[in-house]
Structures are given as C-alpha cells and as structure tokens.
Amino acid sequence: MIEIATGGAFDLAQTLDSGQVFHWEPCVFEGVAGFAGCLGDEPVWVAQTGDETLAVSGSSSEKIAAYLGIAEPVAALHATFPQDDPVLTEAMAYCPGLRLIRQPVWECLATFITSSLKQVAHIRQISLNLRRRFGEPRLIAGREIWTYPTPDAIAEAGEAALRESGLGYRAVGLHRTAEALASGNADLDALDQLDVEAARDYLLQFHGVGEKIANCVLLFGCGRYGAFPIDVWMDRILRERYFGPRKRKRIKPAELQAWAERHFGPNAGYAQQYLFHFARKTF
C-alpha cells in the first residue's frame, strides 16, 4: 500500500459516484474502507485517508493520479470558467473535491453506449454483468473483480448474449461497435490525432453513438475538456437556472449546446461535471 497526495481538495467517493464510471465497489482492505476496481487490465484498491491523501494498492501512484485526474492543474482549469456565474459557483461549492476521471477510451465508449436512457443503478448492473460474463477475473484486496471485456470478447459473444446481459436494444450498438474495432475497420487510437470536431465525427460513425455519447467519450476518455455532454439533467439545469420562463421553452437543443460551449469556455466540460453532479443530487 502506498500513499499519494491529491494536490488539493479531493473527494474520492464523490468522484467515483458522479456518473463518469460505474464499476467501482466498496471494499475494506487492512481495516481501511476504500474501493476496488480496474484500471484497464490492472486491479486496484484505493481509499481516501485524508482531505488531500489517498492510499493505493495494485497500481503506481502515477497511474492512479492520471486516472483520477489529480495530476491535472485544477486551479488553472477553474480560472477559465466564467467568473460571474452564480449557478456554477453554487455547483462547485457543493462538490469542491470532484475531479474528472481519465478512462480507457474503449471502456468509456462501451459503457456510455450501454447507458442510454438508463439510471445509474441499472448501468452499474449492466457493467457488472458484462464484466463477469466476458471480462477477465482479477484479485485485489481479497476481492475478485473483473476487467471490462475487450472489443474482441464482445464481438465474439454476439448480440443475443449481450441482450441476455440486460442491454436490450443497446446490444446492437455495442456489438456492432465492438465488431468494427475487433476487425480493424476502426481504431480508437485515431482520436489522438484529430481535433475535437473531427474526433466527434469519428465517434458518431459507431452504431448507437449520438452527440451526447460522443461528447462523454471525448470528455471522460480523451481528456478533451471542451466537450460538453448534455443529458436530461444538464438540459434541465441549463434551462431552469440560466434562462427565463419564455426563453427556456423556446431554445432548441443545438442552440443550448452552442450557448453552453461559449459560456463556459475552453474547459466547458469540466464545468459541466460540477453542474451535472449538483443537478443529479439536488434537483
């Protein structure tokens, strides 16, 4: 077990339960309450030991810092936000220790394809079903956990098996996306070489991926902090807190998207996560 510094206020439980990832499980190790999960193929246990410290087992401090976003210059990111926005100020005060996680891109894409129109508890169950059926077992802190299945494993499983795992109509999108990647007809590494607009267009080619899912992958998997996903929670808080009764009813989704990206600036996606978590927990 190693101890690492978070470089500022950090809330592990809040970060893992903020709608970015869905597979971390509470786990007590050597008398310390923490969480067990996987960073790609690597099993990890992590716990909060102080306001600005974490205990980690199963991974290097560099990997967990990169994954949990504690290596990012958060103060500099915050400085790019609009400074006269009372709604964002309220949201950040509600969850000051929240950070953006940097996930493996395939896992992020697959998870959000399966998350469409689902509540967090359902998404967690689907993720667990897929991991147990098609992933690889790992052992950490005395607990068995599973990696997220590879594109090859999902492609080989077939659509029917995915439906049996609770995906419903989402099985089509996940299976076709896995087939495209397993066959070599698409490559997520290509995203690194593209600007945000081109990367979004590349993601939109996959079955079951719309603007919201593409922006989630750019934000949570690729570290493109300008990407601004808008789901039902974000649509609600933006319309209700930023626009008057008449305007909120008339503004079209595309107009709302463009307004948010302009208003919140070059790191709009980071601001989005504070607003999303605040809305989901308080509205």
Contents of the next structure:
Amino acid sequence: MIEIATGGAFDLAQTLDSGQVFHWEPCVFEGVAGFAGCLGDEPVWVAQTGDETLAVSGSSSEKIAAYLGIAEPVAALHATFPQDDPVLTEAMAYCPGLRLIRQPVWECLATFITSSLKQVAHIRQISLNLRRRFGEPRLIAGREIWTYPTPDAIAEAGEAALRESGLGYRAVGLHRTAEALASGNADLDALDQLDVEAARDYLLQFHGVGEKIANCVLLFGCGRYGAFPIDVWMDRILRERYFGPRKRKRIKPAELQAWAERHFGPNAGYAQQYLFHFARKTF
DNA sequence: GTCCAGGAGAGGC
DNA sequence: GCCTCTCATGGA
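Structure of the form predicted in complex with the DNA, please, following the form predicted alone?
Time for the whole complex; same chain goes first.
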C-alpha cells in the first residue's frame, strides 16, 4: 500500500470526475471505497482517506502524485488568477480540491478526438469499448481493467472496427491520427520542444483536432496551463456570467477566446477547470 | 419523441 | 476571412 500525503485541498473523487479523464471506475478494496484505473500501462487503485491518498499499484508514489497533480503549487497558481472575479471565486469555492490531471499525451489526444459533440457519459463508454477491444488487460484490487490502446493497435484495428465501437464519424479522425503516429510521420514527443503556439499548430495538423481539442491536449497532456479550451459549457458560463445580455449574444467565439486568455492570465487553463466543473454540475 | 452533447471539416460566399 | 451545413450516437 502506497501512502501519499495530500494536505487538505485535494479531492480525488471530483478530480477523477471533472471531464478530464474518462475511465476511472468506483472500486471498493479491503473495505475502502476508491477507484480503479490505469496510469499508462500500470494498473492503479486509489482512494482518499482524510489528508492521505492511498494507492495500490506497481507504479511509484511519485508517478501517481504527478498524475493526480497532488504536488502542484496550487496557491501560487491561484495567485495568478484575477483576484476580483466573483464568478471564479464561486467556482473555486464549489470545488476547492479539484486538480488538473497530467495524463499521457496520446491517450489524451485520442480520447478528446472521440469526445467531439458527445456527453461525458458516452465518452466514458467509448473509452471502455476501445480499451476492451484493443487495449491490454490488467488486474488490480481484484478487478480487471484495460490499458488505453496504442496508436499501433488503433491503426491496425481499422476505421470500420472503430465505428463499431460507437465512434460514428469520429472514427476517421482517430484512425488517421493513429496511423500518422504509428507510421512515424508524426511524433507527440516533439510537442515538448515547441512553444505553446507551435505546439498548438502541430496538434491542429491531425484530422479531427480543432482549436478546442488542441487546447485540451495542451492543458491536460502537456501541462501548458495557459491553454483555455472552450466547449459548450465554458461558452455558456462565460457568456452568461461575464457579459451583459446584449454583448453575450454578439461576442464571437474568437473574441471570447482572446478575452478569456487575457482575463484569466498565464494559468487560465487551470481556472478554466474550476469553471467547467462548476458549470457542468450546477447549471 | 425531442433535444443536446468538453466540435471539426467542407463548401459557399 | 466568416457563415452555414453536415457529420453518428446515445443520454437526459
């Protein structure tokens, strides 16, 4: 059993259910309610008891802490937010223990390609379908789970098999992206060497990846906290809570994007996660 | 049955 | 460059 000190301001359940990752399942182990899932290839069971996070895994406490964002200096991040923003204050008070997860880049990219115009519940279903069909089984806490399929496995599966997994038109983008990576025509490791603008352009080359999904990958997979994805929920809360009745109907998406990045500052994406979770759970 | 979902791409202008 | 239409699927 791995024990990780987390302090007071960390909420495992909210963090795993905030629309960042889509495969963690509730799982009771030795009488403790927790979650079973994968960190890359490693199966993990995690739970929270008071100020500690417990884990059972072949992975290390450092890797688990890094994945969950436990070691992040959140006070320093919060200090860069606008300090006179009652909406953000309300959102942060709603979920003070929410953290950004640092997830594997390919898994993040692939999952968000399948997320287009889908509800969270169905993104979870698609993730499970793909894992079961094309991933590898693992055993943890008495439960069988599956790794996320590699680019090679997705490329090998073919577009038709992906459609059968419930992806619909998203199968094209996922398959083409997997082929580009499996063939070596593209390499996600290249992202680390690029500034944020170039990294976004690199992601936009993949079929099925537009500005919103590119920003999700930068934020959730690359640790680029300035990236600010705007989906229908973010669009809704920004327009309704930050603009008057006339302006909110007329402001264009590009203007809203630029305004948000400027207003929320260098760690805008971290602020975005509080707002997204707050909007989705309370609207 | 109807509406909606962590959007993106193609085509028309 | 911007505007509109279309693309499958399942949950609410």
